[in-house]
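Shown here is one chain on its own, the form predicted on its own, set out as structure tokens.
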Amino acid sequence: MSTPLTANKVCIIIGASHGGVNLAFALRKEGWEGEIHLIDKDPNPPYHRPPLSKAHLTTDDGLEKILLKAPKAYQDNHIELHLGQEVAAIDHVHQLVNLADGSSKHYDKLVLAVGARPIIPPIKGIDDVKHLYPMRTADDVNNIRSAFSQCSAKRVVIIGGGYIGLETAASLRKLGGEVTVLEREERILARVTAPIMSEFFQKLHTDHGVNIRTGKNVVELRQNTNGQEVLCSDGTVYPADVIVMGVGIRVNQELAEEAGLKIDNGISVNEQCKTSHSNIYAIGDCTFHYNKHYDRWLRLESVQNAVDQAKTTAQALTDKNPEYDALPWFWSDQYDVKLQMVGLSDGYDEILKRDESTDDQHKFSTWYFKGDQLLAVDAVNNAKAYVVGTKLIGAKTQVRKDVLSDPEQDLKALL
């Protein structure tokens, strides 16, 4: 029996979050026989990220509740974890990964699952306040929990009204926090959804006691004897015991850039997630890739994208000749609302709302069209709308808008 082509090969994956971990296990499933090394500067065992701003923040549960895989699974699949180790540079000429501790590891194939990091804007006084945290890692959650539990007034100011900021607001409000959200734009979620959804979530949070202020540009942070203060350009001041920064992320592309890989709004990859260097691939939040369905290049910040690209890369590394062609989807949990989103609404010229709410539950969906083409669906507590919308978008089916607009008619009729 001949030796498998990958038996003596080494695959190094930089980044042990959703993309990196799923890739490692998918590689074994696809038949990779050689070594697999997962390197991450986070010292914690790999864990699920979405629960951090949601359920995980509101409990005292440890990381063992949200681990991506049990520790034994890595051993059983001969996947070597190198946690708490930072990569200093990639030597693509000699195919080496140089670590910050001075050691090096050789690779035959290298995959960058390096993700992104929170943007911490250069606000005046930001280095002087004691309790300011982003919401990105398990350590961030521990810091927020600790600071929140130790303050008596429990005043929280969240800078940024995107999904992370709003999910954190909902969680801390559930814990009894006096929560204020400051958004620079004229509406929350302005960069990611339509006004109709912004209005719904603003009312949802207001009804739950969150103070949302839009059009607020934070210009200074101050530390004083009574805690901290957040100052805005219009002169308003918001006291805070804890400040959470949620204004966006920045791609971790420096390693790739220094290694000479093509960069364009992230690390550029082809349909097999291969970079401009033949032995180096990239997956997840850090990648700039072509989406066949929408016929354009884009970068997605979602678990789904990381997991799907991991599967594609595993097949590519084992000579299966795949092609990445996934429809984007996302979700967000806030209070008793589950929002499921599929597709990309950019460029829409019409929105149809289908309201199926009851006296005791919000239940509706918004359908984004460009002409007769269905681009995306946002479904609030409505799994059926999400599933039907996914099928319609994927098949590029022309939708009967009269059926869609009438909640008395079954959505399945659209299929």
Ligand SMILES: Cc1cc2nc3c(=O)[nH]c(=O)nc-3n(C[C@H](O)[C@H](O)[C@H](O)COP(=O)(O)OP(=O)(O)OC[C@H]3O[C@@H](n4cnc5c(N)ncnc54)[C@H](O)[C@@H]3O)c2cc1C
Second form
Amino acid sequence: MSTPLTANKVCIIIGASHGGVNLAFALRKEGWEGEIHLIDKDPNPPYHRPPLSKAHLTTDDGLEKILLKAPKAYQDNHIELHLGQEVAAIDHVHQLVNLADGSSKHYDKLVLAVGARPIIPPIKGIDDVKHLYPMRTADDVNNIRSAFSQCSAKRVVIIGGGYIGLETAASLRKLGGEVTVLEREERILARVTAPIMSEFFQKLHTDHGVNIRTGKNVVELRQNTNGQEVLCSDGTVYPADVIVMGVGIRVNQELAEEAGLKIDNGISVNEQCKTSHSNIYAIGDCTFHYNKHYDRWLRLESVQNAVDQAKTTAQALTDKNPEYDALPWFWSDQYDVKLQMVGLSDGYDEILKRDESTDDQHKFSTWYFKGDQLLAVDAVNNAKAYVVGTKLIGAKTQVRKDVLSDPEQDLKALL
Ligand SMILES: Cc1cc2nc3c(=O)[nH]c(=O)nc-3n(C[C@H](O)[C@H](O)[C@H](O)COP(=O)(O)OP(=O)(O)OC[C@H]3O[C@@H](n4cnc5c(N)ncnc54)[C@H](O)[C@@H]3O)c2cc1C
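Can I have the other form now, the form predicted in complex with the ligand, not the form predicted on its own?
Once more the chain from above appears, this time first in line as the rest of the complex follows.
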């Protein structure tokens, strides 16, 4: 019997989150017979991140409820997990990863699934405040929950009105917090969506009692005996028992940079997720990659992208000839609103809104066009619009705008 192609090979994956874990299992499925090592500095067993700002924050059900895989699945698939271990450097000449504890591991194939970390801006006084937390890891949620439960006034200031800041606002409001969101831009979600969606979410939060303040540039943080204060450039001051920082993320690209890999807006990879060094691949939030559908280079922050690139890389590492070709999609849950977004709306010149709301429920979708080309769809409590939109964008179908704008007509007629 001949030895399988990968039997004696070692694959090391740095980062055991959505990208890394999906890759490890996909590799086994694709027939990789060598060793697979998943290394992560986070000491917790790998978990889903999206629930952190949503149900996991409000329910405190324990990490077991949001694990990416049951612990036994790693054993059954001979995937070695090295948790609480940080990779300090990559020696690509000798094909080694050097760990922070001084040990080294040899690899034949290396995959960077290192993701990103929250931006902590250098605001005056930031190092002096006791209860300021980012929202990226399970430990961040534990810290927020514990600080929140220990204070009586429950005043929360969230710096940044993007999806993560707003989801955190909705969750802490649900727990009885007196929540203020401070956004530097003139509208929330300015970086990621159109004014029509920003207005909807601003009203949704206001109706739920969250104080949303836009055009607020935070310039100083102060610790005093009654908690903390957040000071803005216009002189306004917001007292806070807990501050959550949600102003965006920065790619963990230093390991790649120091190893000499090509970097652009993230770690550059080709259509097979290979970096500029042979034997080194990268997947997920840390990658800068080409999107065939939109004919441009992108960096995406979404679970789906991490999973898609994991599948592509598993095929590439087992000598198939895959080509990454995926439509970006993303979701967000706030209160009783489930938002599903597909495609990229940048460059749109027309928006059509299809309103199917009832007295009890928001239900609508916004359709972004450039000329006749449908670029993206945002669907609020409307799975059908999301599914139909995905098909239409994927197939580049010309959409009948009269049918679309008339909620009496079935969306399926567009297919
Ligand atoms: C609160 C929150 C809510 C979200 N909600 C949604 C959502 O609703 N929908 C959606 O699509 N996406 C959502 N996202 C984004 C989604 O979680 C990310 O896109 C996804 O986690 C990316 O996966 P990844 O594997 O590329 O990177 P990450 O999840 O960032 O994982 C990277 C891992 O690498 C490890 N690592 C980095 N450097 C090293 C090193 N040197 N040594 C060892 N380990 C290292 C890190 O510890 C980390 O565990 C959310 C994110 C957050 C934080």
